[in-house]
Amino acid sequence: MTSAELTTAPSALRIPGPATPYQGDIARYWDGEARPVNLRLGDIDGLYHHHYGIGEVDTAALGDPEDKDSEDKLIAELHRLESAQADVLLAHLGDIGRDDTLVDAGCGRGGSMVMAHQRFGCSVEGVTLSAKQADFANGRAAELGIDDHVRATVCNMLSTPFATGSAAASWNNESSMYVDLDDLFAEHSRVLRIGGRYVTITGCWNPRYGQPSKWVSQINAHFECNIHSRREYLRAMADHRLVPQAVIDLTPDTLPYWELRATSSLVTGIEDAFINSYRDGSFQYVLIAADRV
């Protein structure tokens, strides 16, 4: 099934909740988003991501740039790097059992949820403000026959319907820049059981640079978000009983993805801002894994 066919999937569960004009704007943004850089990559194997990639580019897989199928090979390589990023996040969730429940805050079209279920055999609950994304994710889960374990709900990640202490682990994969971090980590801390693991992979501006650079401002404007500093993440986690166990700088690992993407037909115009900000040190790509205490 292709991305176009999946848009006709059954409707997602919708949970009424507090909403602000900004949240409404974000919902409309992602309801209307249909960039080939997200959809064409997902069509390769049915894993539709809304994050970026990490790892070295497999130049052998790219083949000869003059070949007629060179662009398809490049797109497949970009998608491989995206899925590698999700694998790294999932590997930091800790010891997850088949009876556990995970929460994907800002689940997009559900690629990471599918990968989490395939990896652990557990249940995965995703939340998104976008009804279109949730319908898509639920349609994909139904096609795979895992809709009894994988589900997307339309609600605010700051106020989820999940019981206190019900999640073994939770994560944000490039979605935390849309919310206030104190509110976000208060909700993750509530949902996680004691000893549960929270993981985020995110872009953040580097306090050592002084202030958000012009490149970071361009990224904020492009995605209608508000990128936080790494210092803000660590401070807000500490305030909400989330104790970091690992802080990993993935910036060198994500640059190859961006440099490859900038040569593809799927460019969106934001590639230079990412590349330049990663190179000048004003922007960082980090993984933070923290335990609920």
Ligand SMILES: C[S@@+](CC[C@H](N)C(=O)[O-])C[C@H]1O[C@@H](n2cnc3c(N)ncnc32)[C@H](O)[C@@H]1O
Contents of the next structure:
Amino acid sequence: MTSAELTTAPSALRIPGPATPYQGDIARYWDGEARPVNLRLGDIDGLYHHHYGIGEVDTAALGDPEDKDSEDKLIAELHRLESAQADVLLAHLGDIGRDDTLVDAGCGRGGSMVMAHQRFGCSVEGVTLSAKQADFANGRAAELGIDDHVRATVCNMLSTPFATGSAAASWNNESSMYVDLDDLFAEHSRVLRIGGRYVTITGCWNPRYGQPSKWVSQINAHFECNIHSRREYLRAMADHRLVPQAVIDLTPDTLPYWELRATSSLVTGIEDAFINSYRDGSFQYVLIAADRV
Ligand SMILES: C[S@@+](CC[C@H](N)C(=O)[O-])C[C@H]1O[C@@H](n2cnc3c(N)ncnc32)[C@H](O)[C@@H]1O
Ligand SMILES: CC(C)=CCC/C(C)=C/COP(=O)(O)OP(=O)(O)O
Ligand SMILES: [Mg+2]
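Form predicted together with this ligand structure, per the form predicted on its own context:
Now the full complex is given, and it begins with the chain already shown.
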């Protein structure tokens, strides 16, 4: 299925404004976002991510901290770890063919969409609340000559124009903390074909801790988001015909990224909240892959 077949006149169905005042806040937040920790990393190879990294730090690639170019090397290493995160998400989408269409719910500047198309040759439809992000993602797709396969639309991920059962797979990469999970999984379940795959990488609070810790509250305030618990994810998936096929705790894999980022010139002030909450067990970085049954 091509992009054109997947959507029915997307511009006509585009939601004219945010569905709620909160969504208006989030649209404004991402319209105004231009942090060097995201743009300088994206400038390295044109893949712009708004998610975090996983994997071991390559200390050899960092070189000598006294070298003139050591900061550039550190930034390149952070970017490599963020792209590695997207690679792991895409690897869980299953067998995707060139004729398939994927849905990226909360696509940001489109880095994961480009990687998905490059990996599978398929079409990718992304939605974001931010017109600036959608324009940026579509501009990158045009520069790469893949705008016939990769498209971002300004749209609420809880109410998309995509036809029922039309997507081979869909995902949320660090974007599910902005929405109600019942509403979110109802929409993924509708858009996915039976046997299709849903994947999320997300930060969630750990029910074993009891309640969201002060660090989790700090992260919520920093990004104006509402982090859910691991239990909420599994319960809402079960209620919407999404059956977990893999639940992977990526917390040990993301800590090296944060420890490295905390030493960089691009720190934003949120690093300690992530490091402390991952270390005290109150917060977890998880991948959940689920089958639409
Ligand atoms: C942290 S960014 C993640 C971007 C992207 N997934 C990535 O990995 O680079 C969160 C994204 O979720 C989007 N978002 C939040 N709530 C949304 C909603 N209700 N509908 C569509 N997009 C939403 C934001 O516009 C933003 O693009
Ligand atoms: C895991 C959790 C809780 C994520 C919250 C969503 C979020 C803001 C992700 C990263 O975006 P970004 O790349 O724009 O953030 P930063 O500027 O900190 O790199
Ligand atoms: Mg970032």
